[in-house]
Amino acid sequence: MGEKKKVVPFWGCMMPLKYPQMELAIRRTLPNIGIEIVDVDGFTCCPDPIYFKARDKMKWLTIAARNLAVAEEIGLDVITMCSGCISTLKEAQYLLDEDPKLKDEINKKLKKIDKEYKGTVSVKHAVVMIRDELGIDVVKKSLKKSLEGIKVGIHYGCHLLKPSQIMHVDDADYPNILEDLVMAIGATPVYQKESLLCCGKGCMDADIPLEMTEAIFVAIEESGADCMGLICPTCFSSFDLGQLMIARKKGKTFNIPVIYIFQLLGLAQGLTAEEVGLHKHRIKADKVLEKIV
């Protein structure tokens, strides 16, 4: 493999601080894409596009911005790994590049902290930059094991998609970077009809969040995926702990494994359960690893 394209990962917090094996993983694969990963000092928080945003706009699109400077001052491409992360570096840089005045009164505020925001550094989440930068067959190539037989249940949720004038990754409606990426890993992706049904996390009220899981789950099991392929960490949340909620207060198992998309592919990779962090996992993904050959 020629020169890997070097880019400055945005982790987030929940990766870190809640799924290190999340993280464990894109350390472990990326590199096996062409993709070198290049840490700096000086992230914070994206922060949340959901409770912090709604709170206050402008100390939300601040803090973007810091980050997004911080970012500019390495002057390398950002990925992100969070859905949530990406929603508020888009957004943020798209409010700033379409407001001239916006941009000047946010960089007075960075300018208290010596940070200023340009605009010149690129930002996607990572599964899109595999899919325009490198190719789609970068992945291929990097497989050591086969997933056939392997039926994932896509969840694409909320943020990485919409608003499509904001994000531009896919069709908002009939997406299908993650089938394409699932394939390329060579396990099959299966439809499940409520792919693009919100996680419930960002839901105040206390039981529509787990009727939304729950609804999700019964989709899954309908298709008859072996598990469920995501992207977001958040996500992961409502949906691994999110089973033990149902079985506890509804008293409904469904079992289903959660598997974080760069933990699908570490496996074909040829990495362990353990080397990707599966066995951290409340769900056990036993049924998906002994299909693996």
The other form holds:
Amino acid sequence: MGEKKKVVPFWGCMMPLKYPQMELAIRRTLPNIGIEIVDVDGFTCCPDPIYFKARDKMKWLTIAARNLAVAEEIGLDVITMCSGCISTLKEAQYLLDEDPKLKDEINKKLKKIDKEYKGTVSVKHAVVMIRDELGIDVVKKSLKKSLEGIKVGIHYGCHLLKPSQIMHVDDADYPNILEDLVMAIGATPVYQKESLLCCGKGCMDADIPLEMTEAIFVAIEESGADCMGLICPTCFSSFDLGQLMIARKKGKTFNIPVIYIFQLLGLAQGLTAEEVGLHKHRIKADKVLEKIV
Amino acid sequence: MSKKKITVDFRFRDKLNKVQGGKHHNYCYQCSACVAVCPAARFTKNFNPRIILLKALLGMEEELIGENSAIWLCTNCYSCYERCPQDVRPIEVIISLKNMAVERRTAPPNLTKLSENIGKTGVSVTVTSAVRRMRQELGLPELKDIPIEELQTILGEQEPQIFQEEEKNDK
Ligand code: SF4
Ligand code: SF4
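Would you mind generating the form predicted in complex with the partner chain now that we have the form predicted on its own?
Time for the whole complex; same chain goes first.
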């Protein structure tokens, strides 16, 4: 493989501070498909598009604009691996670019620390960069093991796709991007009818989020999938730990392993379960691992 | 036809117009397209984005930003933003209303806990020694320092810098 594409990762909080196994999978797999990760100083929380934004939208926008300004100074493309981070950064860019007055107002605040949001940086989710800039074939070329026959129930969640006028990723009702990636990895994507349903995490109610998660796992079970393949760390907390909570509160056991798409890629690239951090999950993936040859 | 008078509180609507994203409430024509795709509406009768927009159009302040408002049941899924033919961006209007509720101090107490870390430490998740150990065990690099002072400068306020909380959630 020739020159690697240098990109700056925007890690956010969930991956490095709650689910470092996801960060591990990214660090292990991206170099194998021609991406060089260039860590930089200066980022903060994106900030979180649910609770912090509910508290104060203008502060939310100010912090996001600062992160974008930091990225612009570096001059490399930025990737995020978290659906929450990409949601915040893309929406902030959209709002600042659509409203010059708002941009001026925010830039006045950034001026206090000698920063400015100009609107020149490209921020993409890693899966989008792989599809659009490297081409899905780089994934196929990086494989060492066969995941043939492993059925992956795909879960999109919300923020990777919606709103499509901002995210520019795929058809928000009939997306393909994750199915295509899972096929390139060599596994079999299976349709589950709640693949676009929200995990419910943002809903400030004691019962509704659990009901949503339950509906999703009923669908995964019906689909006959061996595991769930997902893309969002917030979904992950609802689904991995969430299955234990459903078992405790509702007496229903699913026991379906929840695997981040890049962990799946790592397994196909010949990494062990530990090397992609699968041993840190509550629901163990042994049955999936047995099928890898 | 009933002769019941409908009053509209335009003062409240003016206030909503001034909150970032609030202005789009004016464009709602009550078509219910958002309701059809809303997961919160699917799972509870107590939540309906069209009705929230209707209440916004009528300026029903108490209902919207008083205690126990239904706005907090929104899951933040963006389906309504995707679907709305009028660019109301219902979720954004709901978040603007949440900002107003925070100002009135009627937001659920849980929200403070879930959102206060960022102003204090620059990250949303509490950094525990358990996670530092786990990173080490996985062979991941040390966590970077967060430029919290820069953050506090642009936020324009002194949020108390209390780092002793660091180990609190540590298990
Ligand atoms: S917010 Fe949009 S989709 Fe919902 S009722 Fe109003 S116009 Fe229709
Ligand atoms: S963002 Fe909120 S109001 Fe909009 S569809 Fe999702 S749950 Fe419903």
